[in-house]
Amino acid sequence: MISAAIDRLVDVETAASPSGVSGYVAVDRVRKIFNPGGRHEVEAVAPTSFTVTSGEFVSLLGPSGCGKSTLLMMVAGLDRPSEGTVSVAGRPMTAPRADNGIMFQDPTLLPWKSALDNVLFPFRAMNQPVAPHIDRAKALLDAVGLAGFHNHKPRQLSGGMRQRVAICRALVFEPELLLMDEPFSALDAITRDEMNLVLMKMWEEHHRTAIFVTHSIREAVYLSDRVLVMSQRPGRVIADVKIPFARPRSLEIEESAEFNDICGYLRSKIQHRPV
């Protein structure tokens, strides 16, 4: 039997996304076409709209190749929509901004620098003084369980430890918006669970607006306030699902019937094929 939680879920299939959407992050009728007008034109993202409120954790969930990462890159200002607009804090995203923190699947650490220097690298990249931020960088590393590893090079760290450094690097300059593109997908299941706990702890402490791309249903439900489900390519948001669990959360919540009912509901949305 489907639990009562399903009755509280909100579906954009039954309520069309409005034009002129507003929110801290506002994606308004955004469409992305690669090689437009060319022989191999590909529509990666169909016209779609959604918003994210300040301080909210939202996941983009969907099958591989559905345009999740493309949509995230447009929110980050690293790619431009073919149609529609993306705005953050009321300003159009036409280029990357210093107040956005970004994490990728690969932690992209500089191999010749220590964990601490990698965390501090954004300040050097922006030609800002590093010294005022050293204590904060060390505190972040300690908070994610890397006390004693400040001077280790990436090759001396495990995959999970390298991603912990990447989390600290994304948070060190206190970004208002944290964007994550499947940052844990290359990790084994046990390490991935550990990283979800680390991310949850850091997000609850700093409470930044966050958009998290994943193809893991359970990860999306565990981490998020809302889950946006995307269709097969060309991707568009087909469901907007509120996650009812209170915070803080432990991994034990994944064993509950309500959690599994929501996962089943999301899976049915992902597997749906329009006739």
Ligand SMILES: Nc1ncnc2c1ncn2[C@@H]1O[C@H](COP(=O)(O)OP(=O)(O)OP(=O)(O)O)[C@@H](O)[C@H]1O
Contents of the next structure:
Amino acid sequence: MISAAIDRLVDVETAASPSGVSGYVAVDRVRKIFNPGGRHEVEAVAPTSFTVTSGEFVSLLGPSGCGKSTLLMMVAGLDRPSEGTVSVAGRPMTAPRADNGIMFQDPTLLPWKSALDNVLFPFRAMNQPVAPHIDRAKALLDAVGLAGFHNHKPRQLSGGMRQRVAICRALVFEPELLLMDEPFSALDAITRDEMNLVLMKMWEEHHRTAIFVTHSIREAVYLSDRVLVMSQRPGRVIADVKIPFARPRSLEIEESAEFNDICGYLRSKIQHRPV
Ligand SMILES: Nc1ncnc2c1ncn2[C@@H]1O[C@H](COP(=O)(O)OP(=O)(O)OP(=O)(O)O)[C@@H](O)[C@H]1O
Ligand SMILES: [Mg+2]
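Given the form predicted alone above, what does the protein look like in the form predicted together with the ligand?
The complete assembly is shown below, putting the previous chain first.
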């Protein structure tokens, strides 16, 4: 049973072509071929276009290997498209920028440094003085529930706590754009719910633009203003679905019929390989 909510969903297959796009993040006919012309040539991303408005939280959802990480790397300027362009705030992304915050599945903290020093690490990496940022770094750690753990080393923290440190590190220099690649996929379901709440709270407070890659339909719906569904590899965006829930959102919305209808709709859009 499809509820009235589904009528409000937008499907890019029927929407007008978004080419010649403009937005805070503008991905315009981007394609990625690894090892072009070689024996191991792989088309990871087929020509695809989408935009993200300033302050929007958008998730990328799609089957394993469909090109989500590849697309995110190109938005981050960590990889170059074979064709097409990515621009952020009107400037082409040709190299990584210090004003992007990036989080990966593995929090990759420096094991010999404390939680606080890990949060401050981006400044050291950019050869900037750390002292003016210490109060903010401490406040961020307190806000994610790590008040008593500023001086703990990563090995003294749980997986969820390490991810909280990584969230603080990604937010410490107030990035305009936050890019996250399955940051919570290695966590158990309860910790993952907790991390979703933490991320939601931080995002609502700081209101950055965010692109979040996930395999989890529920996580995408809970967190996002829009969910983009990618096809199987070579991945391209095949559905662009607005998520209508007001903010702030509590975890209880996951129990509503509307939430489950949207999840069902997204599930129907995801192409699975035949088994
Ligand atoms: N550096 C690379 N060199 C060659 N091929 C690559 C490279 N990076 C990714 N690929 C290929 O591109 C395709 C897309 O990979 P990608 O990591 O973007 O998928 P994904 O959607 O993030 O998958 P997952 O959900 O499993 O993380 C895969 O076939 C992968 O083997
Ligand atoms: Mg990936």
